[in-house]
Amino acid sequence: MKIGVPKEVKPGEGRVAMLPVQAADLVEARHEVLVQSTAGSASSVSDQDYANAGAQMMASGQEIYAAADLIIKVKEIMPTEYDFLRPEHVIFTNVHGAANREQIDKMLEVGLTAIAAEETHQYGSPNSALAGEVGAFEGLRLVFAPHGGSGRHFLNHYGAPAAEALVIGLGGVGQGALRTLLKLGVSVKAFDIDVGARRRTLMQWEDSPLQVFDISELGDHLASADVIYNCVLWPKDRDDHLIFRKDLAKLSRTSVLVDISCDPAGAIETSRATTWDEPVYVEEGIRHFCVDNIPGAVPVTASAGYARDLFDNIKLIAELGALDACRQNDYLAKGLTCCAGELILAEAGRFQNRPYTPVEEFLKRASA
């Protein structure tokens, strides 16, 4: 199979979906690996590194799309890439299709096969922890007075209290945020709906300035927070929120909301995606930081984790083809988004209020 790795075109995105070590493995298995020139430069990987691994280097993304059967990416297909798409393509990337109808429309129009990588991580995305760690760091920076924050230090000095952070959600993202915040000495209040997650977190950080609460108690603590981190992935078809627009009136005018999960109008009603070029906006007098590709700020580390995590699935698709790979791997099947003009991803169908075929039904019918 011809496997293409185009350079990411989303603003602020420096990750790459495949490193030379994985390229060499695929070439040894007699697949062709096509990599766009400078695709790995932000991740400290040179074109020569890829060439030494046996990859063929190409000058443009358009050439990659024209030559490859399987396209491996990090972020969604951007509008500048739409004209490169072909019905024969298998796209394996973080599609995030439910909230992006335009992208889904284009994929259905072309008739290609797309698999949402974000749905295929058996043990959670390796970049989730990085998002929490980097997002926590960015939130603390915004607590400093020059950025409009409260001016508190992240440590307790001279009797003045340390900055207070709220962390909502104790999954991979939330644990990453805790690692940054608690190691710096920040006073943290953490919230989760799951009692097991709360107990495990308390045991892990029992000697740290941490308190843990049920999510139902969140509203009682909003007023005292210097920074609030959302680490909860919110279902796209829910119309409720953990923090509503009206709740922003409870917050200090110097506080900041950092939505690391960044679901537009999701857990935080006033959230909308931003970029690293303009990461902060103001709603109801409250600053919001909602960059939707936070791990892209540390591409060397993020690419290493992402490429390693996707590789077994890439090999499976290359050996068996997309649909047979989905039949063999339930996690791949979970990410099957569309094929031959038919929408399959249930979340996209429900959120966009359009017909879809359940994946089990589609795969059974397609094998007949």
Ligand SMILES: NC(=O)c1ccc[n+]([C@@H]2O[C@H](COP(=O)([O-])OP(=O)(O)OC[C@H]3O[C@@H](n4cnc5c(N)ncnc54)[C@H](O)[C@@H]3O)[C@@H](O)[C@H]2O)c1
Contents of the next structure:
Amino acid sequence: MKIGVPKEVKPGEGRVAMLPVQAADLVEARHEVLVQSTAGSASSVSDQDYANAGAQMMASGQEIYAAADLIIKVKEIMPTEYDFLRPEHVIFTNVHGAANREQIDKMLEVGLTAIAAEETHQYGSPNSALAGEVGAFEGLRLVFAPHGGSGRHFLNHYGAPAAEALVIGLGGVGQGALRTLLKLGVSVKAFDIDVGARRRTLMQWEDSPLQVFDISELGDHLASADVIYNCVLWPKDRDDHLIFRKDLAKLSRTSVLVDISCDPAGAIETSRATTWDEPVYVEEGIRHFCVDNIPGAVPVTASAGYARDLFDNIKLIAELGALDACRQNDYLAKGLTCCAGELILAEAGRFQNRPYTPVEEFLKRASA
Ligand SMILES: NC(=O)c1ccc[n+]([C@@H]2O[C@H](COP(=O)([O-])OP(=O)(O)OC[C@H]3O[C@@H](n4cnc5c(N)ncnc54)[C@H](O)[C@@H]3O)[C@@H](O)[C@H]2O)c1
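The form predicted in complex with the named molecule is what I need now, so please give it after the form predicted on its own.
Following is the full complex, with the preceding chain placed first.
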């Protein structure tokens, strides 16, 4: 199979979906690997490194899309890439389909097959912890006075009050945020709905300045926070929120909401995704940081984890084709988003209120 790796075009996205080590393995297995020139440069990988691994370098994304059957990416298909799409394509990337109706429309119109990588991680996304670690760091920066923050240092000095951080959601992202905050000595109040997550967190950080609460207690702690991190994975079909627009009146005017989850219509009603080019906006007088590709800021590290995590599934798709690969691997099937003009990803169908074919039904029918 011809496997294409275009350079990411989303602002601030330096990750690359395949490193030379994986390219060499695929070439060894008699696949052709086509990589866009400079696709790996922000991740410290040169064109020569890919060429040494047996990949063929191409000058433009357009050439990659024209030549390859399987396209491997990090972020969603951007409008500048729409014209390059073909019905024969299998696209394996973080589609984030529910949030992106226009992209889904385009994929259905073209009739290509898309698999959402974010749904296929058996052990959680390898970049979740990075998003928490880097997002936490960025949130602390926004507490500094020149950025509109409270001007409290994140450590206790001279008896002055230190900054107070809330972390909501204690899964992969939340644990990453705690790692940055608690290792720096920041005082944290953490919240989760799940008693298991709360207990695990308390055990792991027992000697740290950490208090852990059930989510029902969040409202009592909003007013004193300098920075609030949202790390909850919010179900796309929920129409309520943890922090509603009206709740922002309770917050200090110098506080900042760092919505690492930044789900559309998610836990924070007023959040909308931003990019590293313009990461912060103000709503109801409160700063919101909602970059939806935070690990893109540390591409050397993030690419290593992402490319490794995707690789087994890339190989499976290259060997069996997209649909048989989905039949073989249930996690891959969970990400099947669309094929031949049919929407399959339930979450996108429900969120966008349009018909979809459940994946089991589609795979059964497609084999008949
Ligand atoms: N901005 C970025 O660059 C970036 C990168 C990676 C992940 N994410 C997003 O971060 C979010 C979290 O990802 P994750 O891997 O940590 O998910 P996860 O499933 O590992 O963790 C989610 C946590 O939220 C808790 N939770 C669920 N509902 C809750 C509620 N109502 N109240 C309180 N807690 C609740 C769960 O118990 C769990 O502990 C996802 O939306 C993901 O898409 C963003």
